[in-house]
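Only one chain is shown below, in structure tokens, and it's the form predicted alone.
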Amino acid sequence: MLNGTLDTIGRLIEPGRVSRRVYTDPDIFELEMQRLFGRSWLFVGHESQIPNPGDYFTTELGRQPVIMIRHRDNSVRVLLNRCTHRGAKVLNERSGNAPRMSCLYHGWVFDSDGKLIGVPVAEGCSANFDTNDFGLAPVPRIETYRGFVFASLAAKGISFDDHLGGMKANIDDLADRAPDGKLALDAGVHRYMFHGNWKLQVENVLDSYHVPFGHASTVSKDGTQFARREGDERGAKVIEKDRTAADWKIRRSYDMGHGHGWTSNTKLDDDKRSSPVYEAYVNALAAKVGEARANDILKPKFHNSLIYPNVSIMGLNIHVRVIKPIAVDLTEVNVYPIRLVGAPEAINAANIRLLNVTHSAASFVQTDDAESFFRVQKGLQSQLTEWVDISRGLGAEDHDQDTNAPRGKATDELVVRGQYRAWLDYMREAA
């Protein structure tokens, strides 16, 4: 049984290497639960999820239901999935539109900002009953960027500006893509479960690593991965002959503290890049910001990036994935596909398109990932090996001038180390 002292705590994390225990404990989880995802910033939705008064959307944070649900005076609140009468979940579909939210069981009915304004047979109440008392509880902080939603269910802790802070450039660089400069979560969501720990999935976002070789099938005979962006004829070069490629040793990733990261964006032929839908794009977005602008904004710097510790953000196949622990050994991963506003049609179907060759539940790609998670989880069973490897890298790092972040090569494991850094301070920090 774990303690959860600073010391015991201490003792699972080793410069390089971490104890197979954080993966596999059902007490370590738990206790994830309070002192990770109950204090820190947790991606809720995107505001165009709820475009209109009263549209909600639901989610956890953690484990704990919310709704994210717009009110009436166009602001976005986020609340406790929780009737605060006998605790049932008020909204149980996972989106919709209720002005007035009912709870099934005993019929009482809350306002989108979350006051309690109807309890039927009312004269049962006790003489001193306030229904101001009895309003749906709100998450303690909730704050936005660009439309992205985050909030904490914890009162006190790092604003939410300094937990984010150089990630919002990662946000800015897709937000950017879109001609009216505004993006779009409302084309569907892919919603798959693998059975493995949910810091498997967080640290296989920024792996460069494993590409050549958990998606092998990816990649053809001379060692260049399938076109994965409207107008490409080809994808990245990832292996010659017996080697990692060139153009993959390249890219780097970095450590942006608070358990985030990124990797570079990967080398493609974006001088030759072409098709009448990409074109129409293009033209689409020079005539909003102009012929210079646009051909910086479409050469991107991010493949993929992680706000720690629960969403991801893709540059290449533009999407925002969301990882949900529900147990010890079962995670939930929910794809959100992006839609530019203000782009043609044609680009958003396109990149749909490519997202659900890549990254659906039964994609070329992610079906790879899970299962290398689910062997993974079973491999670490095992218990004559305590220690998983996390060392690529490490002390070859270099300090990047631009960020002010540590960097290092994209196949190195320098932001896992960064994950575990930041999971060590949430899981130390007294309750």
Given for the second form:
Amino acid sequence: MLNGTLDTIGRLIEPGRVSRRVYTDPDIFELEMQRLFGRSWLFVGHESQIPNPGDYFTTELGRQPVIMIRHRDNSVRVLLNRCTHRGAKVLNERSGNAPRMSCLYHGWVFDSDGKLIGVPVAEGCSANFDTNDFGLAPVPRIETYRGFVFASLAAKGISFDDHLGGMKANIDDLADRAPDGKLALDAGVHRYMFHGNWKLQVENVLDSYHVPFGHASTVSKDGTQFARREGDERGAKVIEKDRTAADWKIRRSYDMGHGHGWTSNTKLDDDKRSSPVYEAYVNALAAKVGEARANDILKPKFHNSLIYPNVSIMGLNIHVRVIKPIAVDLTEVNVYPIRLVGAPEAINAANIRLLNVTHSAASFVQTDDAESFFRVQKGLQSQLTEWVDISRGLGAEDHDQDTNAPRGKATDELVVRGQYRAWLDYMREAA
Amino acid sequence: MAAVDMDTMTRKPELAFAPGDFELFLHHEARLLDERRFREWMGLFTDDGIYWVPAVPGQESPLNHVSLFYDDRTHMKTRVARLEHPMIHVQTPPSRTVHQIGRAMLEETQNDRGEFLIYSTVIMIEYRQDNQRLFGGHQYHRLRREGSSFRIAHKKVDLVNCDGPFGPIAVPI
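Show the same protein again, this time as the form predicted together with its partner chain rather than the form predicted alone.
All chains and molecules follow, beginning with the one already shown.
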């Protein structure tokens, strides 16, 4: 059994390999909920999900239910979704409008800033009962960046600025693509589940090694994937002569610290990208920011990025993906299409439609990933084989001047090692 | 959903099809899916045909909200090619399914376009890799008259659990 000391946790991670137990051990999962999800900065949601006072969105941080709600003063609050009386979840729907939140059980009523404003049969309260002590608790820390709301369940720890660091550039890259400089996550959510550990999805978002094999069924005979962006005739060259294509192998990955990372863009026929819908969008963007700036914004820079531990932002077919651990071997993933505010609706509709075929539960891409995670979780039941290998490119990384970050091939495992460095930092220190 | 007018179904003189013909067509479609004859299934759709499975109840548009499926001919071709690909891991082993179609009713006749809107219920049992799942919903087929039969101009399946979390769905419903 695991006792969570530095010594035992430290032994699970070696320079190019990790113990299978980080994926399979329920005790480690419990520790992750306390030490990692219990104190890291976590993505909660986007301000555009709650445009008006009283609008709310409910979600989980780790396993803990929370409410993201807009108060009358227009501020965004993140409150624990747990009645301060006997513990019932107060808001039960995924989203809605509730200027007052009323608990179903004994009717306690809370204001949208969490303040307790109504207790039925008040004469029954104990003599020293003070409503100020019984508001819905706000999460200890909350910060936003360009509408992305993050929270930490710990009062102390690394500042949000230091945590997000260089990953701001990836959020900027997306937000700048909107003519109004703003994004909206208001076009619904794809929800899928897989029987596997949450880290399998986290590791996968920056894994360019698996694509020619894991996603072979999405590649045509000419070695290209189906088109995933409006205006493209075809997707990336993934395979040539039965091997991973040279264009695919030139992708790079960047280890941005704190577990974060990103992969460089997929090489596509950007010179040929063209369609009436795409042109109308380019014109709308250029009208707002000028042609030169628009051209710079539209130059693809990244494929996918991970803001450790629970959110990735994709630059190819744009979306935000939230990873929600449920149990050691069960994970839910929520994929939100991104709407570019100020862009013609046709380009946003095209993005939404393409995301259906890449990342819905019935998509061409995500289904095979979920199958991979499921089979890894099964395979890792092999007790006679302790180690999972993550050594590709170990020691071969160089230093990228622009981002001031270690850089490796995207078909290597540099960023996975970065994730486990961060994982150890959280995990070996008692909360 | 409009109430079904039984008189319309039985008395309309210009209706060249008996109600049973629609039902037979739906059974044929279900059988193609169950027998994994996906290319033939795609062939049932008109060239401008659409296959839609919304992701929320009452979803009004596939253009401003995500869907589980919203396939036009281009996406349908990619989907079918993938289902035929030897390395579709999520179909190794393949799903086995049985569709049960019920309560087929003619909702609406558009004579000018030669189209009929058919409502029915669908239950699909799927078994794969030690796991059996149940899908159930209300479906709406817009069938276009073609010779002595029909093609599907639009098919929408409203799953009762459309907004829930799903494990991977590889085969159309």
